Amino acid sequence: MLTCHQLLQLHPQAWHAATVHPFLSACKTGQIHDYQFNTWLVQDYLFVIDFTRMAGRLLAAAPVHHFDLILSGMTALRAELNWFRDKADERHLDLQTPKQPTCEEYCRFMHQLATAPYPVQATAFWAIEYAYNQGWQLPGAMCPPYDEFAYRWGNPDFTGYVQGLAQQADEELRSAPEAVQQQAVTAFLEVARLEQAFWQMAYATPT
């Protein structure tokens, strides 16, 4: 029986180099530049207003006995969305800037999730919220004002969030067929592979 816990012991690498990056690293340090920053930040929140949608796709295929955490995570992405205007305004940036071809990529793959199975939306949804979760925590304390931004999807609560949405999608996978099974194996080597390029992204950016 595949679990999302299987699925980070079975592809430790992938999954180190979703979580684990020279961006995070520099944002623990105080190190990275401002346009770096400023460049991820705004890809970020593009971002995002995707994952808002691939979230109201997946409470359409999710059972109702899911409703509850999803919408608390909705609720939590409307906050979200309110709070990356803020922080942009503080910066002077424009929201406006299209998006780069990695954020392109990326939400493209949560649009095509649509016509996957549920077990399959499942698991990526928390691979997406766990690799944050991870993402943020991994590197430790970080400097100000990093340690808003690591405090947002590091904290206990959103913790406790990714968590539920583990145990939601490994109730799927358990009844799953063997075929969606794999699925739920390539979207989550996706999603790593994705995530990793995200972090990258704001290297690619000139001054």
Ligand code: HMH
Given for the second form:
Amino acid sequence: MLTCHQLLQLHPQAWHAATVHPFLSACKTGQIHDYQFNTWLVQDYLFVIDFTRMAGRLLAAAPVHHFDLILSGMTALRAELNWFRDKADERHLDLQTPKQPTCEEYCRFMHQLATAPYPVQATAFWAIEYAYNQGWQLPGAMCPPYDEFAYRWGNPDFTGYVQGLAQQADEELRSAPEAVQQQAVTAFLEVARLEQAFWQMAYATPT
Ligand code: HMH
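Just the form predicted alone so far, so send over the form predicted together with the named molecule.
Every chain and every other molecule in the complex is listed next, the one we just looked at coming first.
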């Protein structure tokens, strides 16, 4: 029987690489360069648009008793998209920016998950949210203005929401055939790899 907790235990290195990155340490100390932070911010806004579409597909595949949590996540995504637009305005950033290749790849991955069985989609959805929940929380208190970003994904409500996502994924994985469980492992590892690459995008040469 596979659980989200087991995925983390089976692949600690992959998960560590997904959630511990110089980008986040530099946000903690305030030493992140504006162009690096802004690159992340714009690319993450573009990511969240596609992640919201993934939430829609997850809802479409979910059993009715999973609707409450997924719908609450979608309400939070609505607020998050508006918040991203506010943050971009404050920083005078152009959101009409092309996706970098890693962001493109991550969005393609999320799109193709629609063809996977629901337990795989639920596991990937949890992993994506948990990556930010941990990543922004693990460094400890961050320097302003980055504390606001850390709080968005590290606050107790969001943490509770992510735990709920793990419970829903676990419930599905419990009754999933072996082949589907394997697919969930592969999707988890793909999320971990793409998360690491996503942090790294901030270090691409400024254009
Ligand atoms: C890259 N992963 C990435 N961006 C996000 N906003 C989240 C996860 C969590 O929503």
